[in-house]
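Starting off, we have a lone chain in the form predicted alone, written out as structure tokens.
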Amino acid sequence: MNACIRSVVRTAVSRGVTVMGIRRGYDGLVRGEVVPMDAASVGGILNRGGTILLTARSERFRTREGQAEAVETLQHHGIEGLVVIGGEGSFHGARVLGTEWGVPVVGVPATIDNDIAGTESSIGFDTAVNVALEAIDKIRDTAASHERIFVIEVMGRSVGFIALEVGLAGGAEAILIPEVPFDIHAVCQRITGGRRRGKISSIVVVAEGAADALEIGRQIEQITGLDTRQTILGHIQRGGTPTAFDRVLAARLGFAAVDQLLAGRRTCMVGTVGNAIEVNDIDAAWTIEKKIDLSRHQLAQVLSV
């Protein structure tokens, strides 16, 4: 997100636009936590994970009273347009401000789950995948040394984008995602079949929304009789130095968001499709289901024999 903040601020400043930053998201907007920003204020943040503006949930903003306070903050500071960087929840808030309160707003997709339609990749997804992959590569060393099975849980409450990407890149013997029903006995057959062919260890990647990794590990050990361990990567996936891909994506989307605001667009989102910038109505983020490429799941199964 910092790379996107930097891009928004410096693009706006280059166009002669005054920029204000809102700390702690909608909660800060309701409370009036507004800070002036200039080109110098975003120096040295490109390689930092997270967001210098901080983030927080806001129950107050869910109410009409809270939304009125947020709009009053914008008016008090003379803010004429808003760039919202975040996931589906942030986009819902942006839609409310745009359609119900008349605030010009542009959404920039930033969520490691990568579940927002209208863009092939969200800011943070590639970094989360690489952080998880580094951990899995290290775990595989231990798995091979001890001839064990490791069940590794990655984030993804309702979608399996991270699990599929990480599992394919990490050579996982099985990838369990919400989009594909699985049979634990079939998973075990793949593992035992690999053992008969000379494999001494196996990695099973599980999206948190597909199954409980601890329970999957217990079942695998019970069915196969093989030594099995479980690891839940958790919030480690939300931090770390952003990848080059994410930094460039964030820079492009931040630039595009400012362009859209200055062009008079309202209540829209920017994304990339086929490496080109695409602009959609912000409702596309949840009215269109972003489907996973199941051919990648099939590819992973073929390559992990």
Ligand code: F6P
Given for the second form:
Amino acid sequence: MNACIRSVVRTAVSRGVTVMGIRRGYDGLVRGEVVPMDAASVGGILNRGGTILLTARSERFRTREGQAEAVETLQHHGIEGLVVIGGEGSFHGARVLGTEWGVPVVGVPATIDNDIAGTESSIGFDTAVNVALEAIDKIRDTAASHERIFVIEVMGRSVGFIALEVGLAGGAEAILIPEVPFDIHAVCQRITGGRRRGKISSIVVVAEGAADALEIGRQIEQITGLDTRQTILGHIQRGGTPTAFDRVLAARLGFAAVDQLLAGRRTCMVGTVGNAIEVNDIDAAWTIEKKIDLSRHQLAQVLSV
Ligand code: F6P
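Previous: the form predicted alone; requested now: the form predicted in complex with the named molecule:
Below is the whole assembly, all chains and molecules, this chain first.
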């Protein structure tokens, strides 16, 4: 997100536009937490995870009164357009500001879950996948040395994008995602079949929205009789040095967002499809169905024998 903030600020400054940052998202907008930003204020942040502007959930902004306060903040500071960087919740807020309060707003998708339609990848997804992959590679060392099964839970809310990507990249013997129903006995058969062929360890990647990794681990140990451990990667996936892919994506989307605002486009979102920038109405984020590529799941099954 820092790479995107940098891009928005420096693109706008290069066009002669004054930029303000809103601290703590909608909560800060309601409370008037506005800070002036210039090209220098976003120096040295490109390689830092998270966001220098901080983030927060806002109950107040869900109410009409809270929204009125947010709009008042914008008017008070003479803010004529808003770039919202975030996930689905942020986009719903952006739609409300755009359609119900007439605020010119552009959304930039940033969530590790990658569950926003209108873009193939959202900012943070690639970094989260790589952080999880590094962890899985390390766990694989113990799994192999101790001839164990490891069940590893990754984030993703109700979708399996992280699990599928990291499972395929990490050679997981089974990948459990909400989009594909699974049978625990079939998972165990894959594991025991692998043992018979000489495999000494197995990794099962579980999306948090698919099942409880602790329970899956208990069931696998009970059914197979093999030594099994569980690891929940958790918030480690939300931090770390952003990958080159994410930084470039953030740079391009931040630039595109400013471009759209200056061109007079309203209540829209920017994304990339087939490596090209695509602009959609902000509703596209949830009205278009974002399909997971199930052929990757099949590929992982074929390769991790
Ligand atoms: O939406 C991003 C995400 O990291 C999800 O993958 C996860 O379910 C959730 O946020 C965790 O939220 P919190 O940090 O509030 O526990």
